[in-house]
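Next up: a single chain in structure tokens, the form predicted on its own.
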Amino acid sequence: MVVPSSKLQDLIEEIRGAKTQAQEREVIQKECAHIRASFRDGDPLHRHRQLAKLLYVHMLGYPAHFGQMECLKLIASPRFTDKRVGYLGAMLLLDERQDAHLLITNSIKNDLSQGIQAVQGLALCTLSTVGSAEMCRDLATEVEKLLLQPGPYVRKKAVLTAVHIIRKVPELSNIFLPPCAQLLHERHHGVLLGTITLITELCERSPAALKHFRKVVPQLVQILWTLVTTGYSTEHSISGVSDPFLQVQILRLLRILGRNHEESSETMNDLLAQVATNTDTSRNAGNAVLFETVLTIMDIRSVAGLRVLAVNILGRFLLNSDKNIRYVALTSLLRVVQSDHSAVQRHRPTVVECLREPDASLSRRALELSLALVNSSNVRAMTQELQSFLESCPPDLRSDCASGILLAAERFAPTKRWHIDTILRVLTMAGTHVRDDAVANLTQLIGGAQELHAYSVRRLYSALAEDISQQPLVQVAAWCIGEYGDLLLEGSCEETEPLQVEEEEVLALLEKVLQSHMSLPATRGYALTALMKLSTRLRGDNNRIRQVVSVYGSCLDVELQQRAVEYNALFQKYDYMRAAILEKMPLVERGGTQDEEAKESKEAQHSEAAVIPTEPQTSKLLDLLDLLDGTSGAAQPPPPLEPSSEGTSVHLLDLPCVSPAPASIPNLKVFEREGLQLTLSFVRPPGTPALLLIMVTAINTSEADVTHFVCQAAVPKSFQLQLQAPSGDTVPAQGGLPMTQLLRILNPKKAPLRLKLRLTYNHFGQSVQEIFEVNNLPVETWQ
């Protein structure tokens, strides 16, 4: 006998009336027991009511899996009330991970072939929600027939189901091409919107479909023109904008169809200009349509005047009071600044104003765009604005701002003195946030500017006397005082105010740096070396310098202790050589006179930078392999390295062995996007033929740094892979120091190598993730 149970409304009231969670669980457990009993006794008249209550229990987060088979029974029932609840239960309780969902395929097929629109709509909704690839293949033909049914209700749902099928099974695209062309003549809003969405999916996933639908660009242009000028119906207008959802969807489709296609782009140029100039921007709906118009203009082959109009629209967005609109404007301008630099330059004052936004995301985007706008004509004004922002910017932006100013100054500095002054101001304001190579770059710059030695040492001495907390600034100042301390004491520099400095003051300042708790070990090393160099620059007695150096002969820091011991030896045993050893550094040339020579020098630096950091790491790996091999005998000295046209990286990785060196393996470029290039170089040590060493080198030739760069790799199970730590996580812009990482792959079966790489990084303000497989590795890597 069936146990009587409450109605759905009574169950909801009882659950809401529970005062504690324990009472709620008790009510639900009791009701679930009644539902199970009803299912077990097989009450066909009240099954849909019991399942409706079970679905409510499922929505509250309680287990309801025992109702899955009841859903199938209700779907197979001829009664509409049963089908309605059964299909709803299937959409909530079933998914692709459960085999039970395949059992409703025949029921859906039968319901789709019926003439009852409500039942067909239920079946289509369920298929578009839980349909797996197998179900989509079986029912695609039925859905294609319903696309041209007379009722717009069924056609709309069939179109949306076709979108789901294309996403699940892209190879079924061809069967939906003919109906789409007919559906474009549809006047019903829902059907037309779904059709545009379906065509968009087809074009994104099938090159053949993209070519096919380029023929309908004039028809799409006409539809959008009608929307802009007259509108389809007032019921779909929002804030005076005619059907903005349909406009946005058509603009997205036109962007796909016009990309890299001259004829299609020409067809839509006039229409895009009409939309861009006549759309109301006082409401958010109009701004949404305008933004999609701008994206379409920038992505197709539009005329120059239209692109300038798009940039001006983004410039107006920067003046909008809505933060979201300002954010998308900054992001879009950053994306197009490389291709339309002069047009974006017109809005530079507005972009600079956005730097002072209290919203951190807006100020970050404004900073990235401001740095991209710096060129040789505005470098002075932009650097001044950026330095003003650096003084008050949030701590999480100080590093990006300081590094960006230094890079801009290095690229566009009008004079060496201006370049030095700019770097000094940045080091003074945010010295702890600059890049690691800032110290080396500034010392190289000062060393190469012989006419500015006296000016530089005076500026640095004054800055050091005021603040010794900024470690990069202290390091550069200590180096400069050690090199040009005699110019500091002479007091003759026309470019600065008169400054009288005594020897004791200089020595006392360096001792203060050595004794400060804020000084890093590297900073103390700079100061100790500066004191030692001053022993040959100053005219007074060197006893004070001797005493300081001797004190650090027992320092706990090994590096400082070693320096102090060596300097003491110079004083005691080799005093006659001290002046020659500690003489001034020679001038450093910063590139050749010809562009071609500068380029060759830069490429040579890249090659050396990519090789040198990997040598100790690689040698350690190979030493470990030798130990594992269990070979015995005295170690043989490594053979001398012979110059080779294949590059130095192979020789640095070669093992000392008796057999001749293996043949070199050609390098392979595996990735390139927006200036970021990834190259693989290979070495197989002669002593371990099953081992392959792969050096991953990332070079960035774009205008912006690649940050948070992570490279991950995977190989088949028959291989053994070990990833070594990378040289860093930032790939500098403009072909700066490359990032390198070593992969060690053991291939005992000598099987063909397949490598899967995953790259994640931030570039031009965008987070990028790329996953790709490398199948074209040279055969020398495994044979």
The other form holds:
Amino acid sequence: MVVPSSKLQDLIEEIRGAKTQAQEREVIQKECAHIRASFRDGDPLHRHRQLAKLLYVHMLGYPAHFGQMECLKLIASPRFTDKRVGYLGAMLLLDERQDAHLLITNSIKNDLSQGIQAVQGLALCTLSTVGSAEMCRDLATEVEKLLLQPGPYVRKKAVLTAVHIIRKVPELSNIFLPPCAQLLHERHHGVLLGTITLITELCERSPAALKHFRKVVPQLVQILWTLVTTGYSTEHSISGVSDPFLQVQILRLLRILGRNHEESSETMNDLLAQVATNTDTSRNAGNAVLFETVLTIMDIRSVAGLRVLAVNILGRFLLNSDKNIRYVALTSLLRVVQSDHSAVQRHRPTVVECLREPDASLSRRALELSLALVNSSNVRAMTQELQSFLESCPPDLRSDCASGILLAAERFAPTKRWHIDTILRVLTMAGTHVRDDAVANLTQLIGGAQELHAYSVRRLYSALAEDISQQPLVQVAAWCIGEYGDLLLEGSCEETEPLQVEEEEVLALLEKVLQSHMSLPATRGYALTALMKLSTRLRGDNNRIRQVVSVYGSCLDVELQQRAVEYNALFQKYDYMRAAILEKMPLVERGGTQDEEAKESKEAQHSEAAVIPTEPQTSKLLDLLDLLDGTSGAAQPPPPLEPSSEGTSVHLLDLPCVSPAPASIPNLKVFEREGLQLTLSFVRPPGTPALLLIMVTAINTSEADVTHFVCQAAVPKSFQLQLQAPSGDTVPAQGGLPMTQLLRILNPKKAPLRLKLRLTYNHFGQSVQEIFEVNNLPVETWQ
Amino acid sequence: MQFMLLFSRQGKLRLQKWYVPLSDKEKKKITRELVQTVLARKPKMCSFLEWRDLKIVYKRYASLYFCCAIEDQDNELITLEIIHRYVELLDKYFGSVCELDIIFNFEKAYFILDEFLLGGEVQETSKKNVLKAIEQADLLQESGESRSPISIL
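Next block, the form predicted in complex with its partner chain, ref. the form predicted on its own:
Then the entire complex follows, led off by the chain already shown.
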């Protein structure tokens, strides 16, 4: 029966005989050259054979575009063999992106009207596989004619081609809607199946069509009823289930028609109950039908009893030995867990069992479902299950599991202590996988539970002592120890084991965290601050702490360096303030980005200390330029105060009201040379009469960039000046992004303001230095 | 159905049927990635996986993987039946089909598939009818004529 095409098979054999990739390429290149020649010579007899060989080579991944035109020639040939291969070639080599495919439209048109079923079949198949919107528009009427032809062979193909046409050109739906009514009376399963598919497509695309086809719900119910009760035919059945393909398709259409429509749903109830209870579930075919039935029941307005039946079927699926069935059950239960929560709850134990599945796609589903099933009554048990899952789960599920547990704990925690314990356990097991806000959440939680401070700090201390690698845990522990260090050392806590901790041990642990290469910069920050807080909490002298703090004053990490420098100042100059600043933190309000708020409130306490210690550095600037006298020679650039971006915002934040100053002071252009302009803008924040903020803006309209730009300033001795770090040291040419720098000037005596500026930069290949006093300063800047 | 791929345990493509328009380059990329993903699955795992925004249903028969990409609203279990039916059809046609049959007669595999599915949907649910259609078409080919209107069914 198999038609021989020996030459093709010879080639295939030759290719397979090649021992290496290179050899294979050689064979194929040689053959392709022959094929090309054959195409050029135009050998009609063997053209189909040559194309077939080309198609094989194409499947191996080699280029075959030179065969496209040959497809057209073969399709146009009267011989069936040619058409068969030609159309196959068209489906494999031509697609919408090539112009060539439009050329087959005519051939298809001819073949559709030819009257030879096999040929019509080829044409319809090709149109429904690679037909573009344009082709569909051209051939729609031809296809429509075929819908009502006598032979079912062509009709079933025409119906599915209509489906494709509608997908490509939805506007053509109106042509294909009328024939449906008649087609629904079909006895031939293929045509009927195609019709159902077509109606489904029409309804999905147009609400008007949906309304129209609601009329046929009774008819569909009848068809399915007959199929299920009496329609047993060996020809269409699989494992005792009558034509499962047709059943599934009808059920799907019923779902779409019954959705949000009481009347239709009612009509279907009995049928669905019948199918749900009587389908043979010993093999996959039956289960496929049952599955579709369940989906339909859950989606339409079915009676409560039916819904419970559906959920129970899914519950039974969960116990099926077939993995695939368990998988679809889990997926479906996830879809209905919100709407039918109590029904799904009944199957919770089975769902939890599925967590232990070795197959990752199943355990993932089980995890999602388990998390959805947690409520206030089962939270303790579920959390325990989930935590044991967390210990052994595959790595890609870890972070989802950890976050899920934390979220569930947050929503349903029975007691605060349980909550803290749970978070602690999760952080210990999967610390690196939790989301960023877990730290903030936990600190806020602990902070708010005063009765648990002692408990928390002890637990955290023990955990930290064991393991300093889990960053979120370390951060929380460091914060706690800092805040409640006194509770750690003194007294006992009934809820934990007696813990005898020495001051030195605590300090040693925090130092270890500081020094460890595993600690992130943020973690280090936490540890350093904690050490600082302990200086007021512990009873011993603070030499050790002072030492550490001063060492980090020269740390390379800018954030740490700033903190250390500020803390150092707290020890030295502002020791009287230290206790007040390092007091226990008030409870932070929850809301928005928790992390930032917590940091802000911390920073706010340090801000006052921050402003003043910078003075010693700026005094160098005052020495730089003696006002009204000449310039001094050695000019140092301002020491890299370089506050981190946080720092800049802090300095603005600690002032009660910085944004729009009510009385605006006009800007002042102070300098211009060869396209480089400097402008000053002034702000006098209302709450602080002594403060003046000056923003220096440099714009460069010339052709060349200004580089190595440094601006220094000097003011009379009674003033305090602070230069913030500039936005950059390059002022780009042609009006590019201006460079800005902020100057803060404190003028408590309200003396007249005088300002001298010194600029150094490179421009047009020359280095420039300019020194000048700013004239015409508005009186509002100092009065 | 968006597409169906058949490939060997070594990842060699034996059949590719695309029901959505994609460029050659895109098809190659999808094929490469999907083949890798499926071949990486362990034998005991379930037949379904999520890949990009599609559902993938695959099943291994001897040395060949049959892999279908379906859409969100499609029924996975019935897709398994589709795959199984196709294998049965091939088996009946070739007489105890093996991978070599599909390699050396790839065009026949396509013809059979095209009598079972059309535009990504099932067109004929009777095994008998599909096989009869192929038989008639083969006869038509053999006779070398395309003029006699033989009724397929």
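These numbers come from a predicted model, not from an experiment. Take the two forms, superpose them, and find the largest set of C-alpha atoms that agree within 1.5 Å; that set is the rigid core. Positions refer to the first chain, counted from 1.
The Cα shift for Val474 between the two forms, taken after rigid core superposition, is smaller than 2 angstroms. Relative to the superposed rigid core, Cys136 undergoes a CA displacement of at least 2 Å between the two forms. Once the rigid core is used as the reference frame, the Cα position of Glu368 differs between the two forms by less than 2 Å. The two forms line up on their rigid core, and Ser107 then has its Cα shifted by 6.9 Å between the two forms.
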